[in-house]
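Read the single chain below, which is given as structure tokens and is the form predicted alone.
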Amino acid sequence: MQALPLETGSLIFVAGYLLSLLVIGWFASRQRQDKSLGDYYLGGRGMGLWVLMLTLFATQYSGNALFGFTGQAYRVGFTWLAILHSMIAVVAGYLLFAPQLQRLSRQHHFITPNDYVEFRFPSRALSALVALCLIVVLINYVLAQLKVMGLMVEGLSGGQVDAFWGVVVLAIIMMIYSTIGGMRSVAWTDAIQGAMMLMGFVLIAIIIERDMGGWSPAFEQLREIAPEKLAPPDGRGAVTWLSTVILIGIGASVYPQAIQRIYAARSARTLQQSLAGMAVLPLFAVVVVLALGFVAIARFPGLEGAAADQVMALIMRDVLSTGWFGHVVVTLLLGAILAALMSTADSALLALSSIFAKDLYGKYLRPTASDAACARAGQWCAWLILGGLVWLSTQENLTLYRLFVLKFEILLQVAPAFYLGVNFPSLRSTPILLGLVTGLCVAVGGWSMDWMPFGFHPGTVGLLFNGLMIIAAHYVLPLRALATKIAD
């Protein structure tokens, strides 16, 4: 990233963009209608079509995904096209439960994902475990964004600013506008950066075709130097492909911040129209990102492990060398990625703040607290957690892809509470709780040991055991109760 120092004009553009985020936060704070948690964390439940679609897009395609997806395409080649199917599967997953969940959220005034879990499955143990899982996922998500923020700052400054201090400054800006503006400022910045990112994809695709030899020669060169990365997957690879689609397709649909955007939709119709748009965007966005990774295999051979996450930066360095148009493209793309990182991190922090404010502070620590007091407690919690993660982001050596996978291993085990809860009214809390505990033990334990039985991710295997436990408990426990009643 130190090979990407920008000129003064580009740095002024990026600084102006960061300043505009504070302005958006101030403007969003002026739009607040009251001091309720619903207004602060859900923007008054009035999110329209375009803002909802772009903020969902930004939630699914974060800045670290651009680096992580490209790096993983570099590492494994053609088989990473599974991510395209996965992103389309996310939209299919939404359609199975999101419209019903949105209607329930308006009827019962849900704020956090756990509000639905408590409403549908009145179990204190299940509620606490789901809240813990979501907190771990959100902390993981923010950490991944911060890791890339540090690299971005070093690159933009030519190595003159240390990654730690760059992340500190960006984190402060991020927390200021999200704290004062809540969901409105987060969603509006999401919409802007989503549009910028789409424009950046178009421009970088054009410049690679025009000034860097084109896509076709790059793939021909790749066929010569690494033909195994263009080959279709073998049997185990096909299993991993399917497992990836399940892992991400189901897991990403229950992101806590995505659930809150479902709650925030103006209507079920607005939500369905936004999901229709989301079904199209992956066909372009993911293909461009993956193609960059494939091109980088031929242009920058020999990168291994975490070093492969740098290929997006290496591509942008070459684009810079093409002249003034290249500087414009890279400036826009870096601005979009930086905004994506910040708005994705602030979405996760806002969700984390709401869980602490509503599910922990307002329920257990101070049940009589007003909505305003709960919101302040959630804001302080977000600030404290962010401070710890800023330090941790400079210490952790996990690759972006490892962080990316962990959160899905966990989310996949939470998904049955939403998917099955909405569609099977007779399902009770005990089977869901037993399934969740079983699935988490398999998924997290397998992830820690890099366990991939037959090519399946531990989370996918965990979901299988999760589902089997739910089925067994759903049918066995009522039979046992009936037998006891007959015996009595």
Contents of the next structure:
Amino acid sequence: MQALPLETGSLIFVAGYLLSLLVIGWFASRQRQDKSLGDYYLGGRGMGLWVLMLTLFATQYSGNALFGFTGQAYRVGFTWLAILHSMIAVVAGYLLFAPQLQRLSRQHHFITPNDYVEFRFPSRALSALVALCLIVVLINYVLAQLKVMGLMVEGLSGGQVDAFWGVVVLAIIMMIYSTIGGMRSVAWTDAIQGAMMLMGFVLIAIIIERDMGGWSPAFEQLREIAPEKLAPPDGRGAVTWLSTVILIGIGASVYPQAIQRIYAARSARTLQQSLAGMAVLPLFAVVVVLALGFVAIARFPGLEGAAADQVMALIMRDVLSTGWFGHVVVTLLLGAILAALMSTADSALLALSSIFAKDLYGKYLRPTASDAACARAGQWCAWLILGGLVWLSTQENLTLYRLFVLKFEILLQVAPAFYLGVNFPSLRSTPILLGLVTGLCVAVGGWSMDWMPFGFHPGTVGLLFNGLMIIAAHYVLPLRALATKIAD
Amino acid sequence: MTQHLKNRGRWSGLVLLTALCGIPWYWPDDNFGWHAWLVPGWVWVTLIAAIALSALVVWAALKGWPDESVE
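Switch from the form predicted alone to the form predicted in complex with the partner chain and print that structure.
Whole complex next, starting from this chain.
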């Protein structure tokens, strides 16, 4: 990230914001009703409308939304509008399974996403594979956020603070508040972080209109400088557009941390209204972020590859030069970026900790352990994993890092267990397991070879094979059993 | 359950259709001769489709929620 000439006041604000997260964590720990896993990992299943909506928003929109979306909009131009449809499609995806899942979670006291899979499909192989997929995805998530945190700290301090130490301090703050307060502190801090992100978007939209020449001249300039970035996608591009909507729309709806928020909703009505709100937010949040990327094409021409991901920092530098109001906006925006990174990382870490505590420690390592002991084991696991990831995030050119970039490809293959599980009662575990294995082979294999048949992502092709295998196994396996019975 | 699936099938079909409408399939380079304000016409069509998609999903969230008493 580009170094920003920040004033002391801005740095004090950021420090105050970080301190406030610890205070919220302490306050949340005082609100705990008991030492059960449900109270720690799901906040006692009492999340209200605004907290639920903002925590879902903050969890869904990570640091990638601020840096990655603007960078991609800069690189490919208006065809990246596909992300707007994708983020709305995520909510449509929730609606296909969340209502029943929330009801079942209340009846059967689910804590982790895998609790549902085990309840619905009693197969050890399937639940172990789903747990493994979710752990890989969550580690990927945390690692990506830590990487950006390091870059941000280095950029903010003008290179005076090493990325490693920046990540260490932020990770420790994040772990302290999530360890002492569990889901309550993560959700409350998420709510504040979500509100800050929304405020940051509003302010930057205002400042571009007020102090940076306005939106209209910027688009006029864009038309002259890079007309190809205004062009619609060609045939293959339109296929990739559709594939992106499927990949993100279905994949992001089964984020483990989002599923836990479905469990944590106070009531069906609360969840219903939160999802309705979530369907509107992309129209504002995504459009502003994308517009920033488009404006940057005209304002900072010539950035290529990874350098394009710096456009947000370049815009902030420009905003800073507009005077005191610019300083206020950039300070709030920095808080919002930190918020986006920390809210996604802390939610993913808490989900990771719960999967370890409930699905591994409490089930296989120490089945007689109490809820409090499982929660403690989960907390230790989160600290250890975070320690490893902090080190990993500062390593350069890691092939392991590339492996962790796989995310939606994997999540998409897990989705049928939730989507079909709640809607088709006659579906059994073997077809889902066979479909998952087939889908993973196609998606991971295709991804490793950069395979994009007709413009479709490997994950989308994997989902197609996954679905075909489920249908085939659902109808063929009973026929085989019947044939064996007749033969006997 | 069957009624729920039928209802959900209906609105998810509508959602899918709207999402498909937002994809600028084979939009010609001359934008059908349409010189729209600020950005090309296909961008406006895509944005309108996104607004329609969002409205449909809000409607589905508020009205298409399964009625537990039926189940």
